[in-house]
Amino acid sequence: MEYYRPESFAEALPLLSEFGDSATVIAGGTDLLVDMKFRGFRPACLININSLRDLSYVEENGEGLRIGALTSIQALLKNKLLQEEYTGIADAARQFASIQIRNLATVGGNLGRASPCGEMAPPLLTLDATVVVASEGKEKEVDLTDFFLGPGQSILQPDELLREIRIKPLPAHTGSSYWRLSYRDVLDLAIVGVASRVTLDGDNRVAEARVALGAVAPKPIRAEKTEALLKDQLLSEDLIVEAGKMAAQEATPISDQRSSAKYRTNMTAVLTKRSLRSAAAAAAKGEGEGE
């Protein structure tokens, strides 16, 4: 295995171009890792950017939100502007393994992972996100919704590197929220993830709402039906009550060791009540406080 350690991004990237298919990047490695050590893996060239601390940031500006690719998870967590305006990441954060895993996990390695179940992209999702992709020469920005194209794939190609994640400024008396289902609380991989994001109008009258779905379909999705049936319309229990009926109809799980297809469907309705009541809660006193 060769084995490289660039100190920059601008030396990531050509190492990326030179290798291609043969190299594998590692950030926190909490997942190669255990590919390597249990699954039999074996990269043959093996890119170690840990080091890219010009990656590692949450800033805000009057352009929104960047946060670098290299972000650890617990720095998420801790990050006072996201515990208080952009609570469905800190959420995300909370509930994500335990403190030794969140402290070598980064945002990017959780989204370039391309896990149905993984934890960052939900709530991403329903800020309506976009992440920087670059290569050598060049970069592009793309939405998240088309950064997924299935279990363990996404759109980077071999010579990329996702660069950053970047969010536009939240409306006035918006609240966002993520709720997970896993057996050994935040121990294990999430069941089902919902998130979302709702604004509120002076009627209590939802502006805008989104919804995102995690481990219910071979990708993380925005539950675009249940979006449209809460736009414009007086946020009430009875509405809740239909989107989490709607939310359901637009999971496609699957069974396997962790759960039956019909458990996570009945989960997706239940959860995205929760979200859905935390996000509106939070919208209402004019914070981005969850619960």
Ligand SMILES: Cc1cc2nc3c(=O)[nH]c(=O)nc-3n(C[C@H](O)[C@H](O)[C@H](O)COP(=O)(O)OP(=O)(O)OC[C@H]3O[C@@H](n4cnc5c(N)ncnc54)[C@H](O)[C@@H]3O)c2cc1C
The other form holds:
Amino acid sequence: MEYYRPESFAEALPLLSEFGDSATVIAGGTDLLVDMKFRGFRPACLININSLRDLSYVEENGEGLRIGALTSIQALLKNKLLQEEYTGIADAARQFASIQIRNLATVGGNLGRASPCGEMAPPLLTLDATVVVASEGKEKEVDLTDFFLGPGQSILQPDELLREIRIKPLPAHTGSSYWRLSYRDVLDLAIVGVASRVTLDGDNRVAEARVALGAVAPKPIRAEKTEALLKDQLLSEDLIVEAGKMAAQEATPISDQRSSAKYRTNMTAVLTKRSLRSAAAAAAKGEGEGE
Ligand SMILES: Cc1cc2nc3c(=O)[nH]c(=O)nc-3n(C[C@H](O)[C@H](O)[C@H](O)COP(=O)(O)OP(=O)(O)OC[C@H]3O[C@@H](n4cnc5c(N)ncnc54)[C@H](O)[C@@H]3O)c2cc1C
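Now show the form predicted in complex with the named molecule, given that the preceding structure was the form predicted alone.
Every component of the complex follows; first up is the chain already shown.
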């Protein structure tokens, strides 16, 4: 196997374009090394991007929030701005694996893996995130909703790298949250994951809502009918219950070793309610994004 360890982003892209289909990018390796050690995956050429420190950052300016693809999940968890204002992202990072895995695992690797139960996609979908995809001499910005194609599949081409995640500034009185169900608190994948983002007007009415579901469809999805149900309505407990039912209808889960489809559907309703209550509480307190 050929092995390269570029020191900068500018050095990495020509390698990807040279090796194309035969190259595989490795970041934290927490998914890829499992594939290589236990699932017989043998890449012809491994390009280790873990030294690209120029891709590890969380920054906010007038244009919004930018997260470098190489940012570790632990760095997201420890970031004060995310803890205070982008609570959905911080919630997901807190529930992610264990500290050892969080130190290695990157947000770009989590999206690049395109797992239906990947933890970071739902909260980012509720924040209308875009991703910057780069190849030698080219760069494009893509809505995260268009990034995932199916289990383990994304729009990423062999010569492309995920460089950055972008989130536009959010209105005041916005709150977000992520809830997940797993059998164990640590080192377990989500049976269901639900993220919500709510922007309230002065009268507890929903100016804008986003709900995203993980582990209950072939890819992380927005629950758009649920969002439409919530929009412009008074955020009562009755409405939250209705939203839970609607989100469960939008889920199309499978049965596997971790759960039956029926249990996943039922828990989608439960977690949607919890997630909406948390997001609404953060928005009502004025603790949400945009404050
Ligand atoms: C014990 C254990 C527990 C886990 N628990 C969780 C959990 O709770 N929640 C969860 O969501 N996941 C979990 N995972 C899965 C894994 O840790 C995450 O998906 C992690 O974020 C992957 O990031 P990485 O940097 O390690 O990716 P890698 O393994 O290095 O790469 C993963 C994939 O993404 C591609 N890739 C990586 N970076 C880029 C980039 N910048 N541009 C383009 N492609 C890229 C790689 O080519 C590869 O296909 C767990 C894994 C283990 C081993």
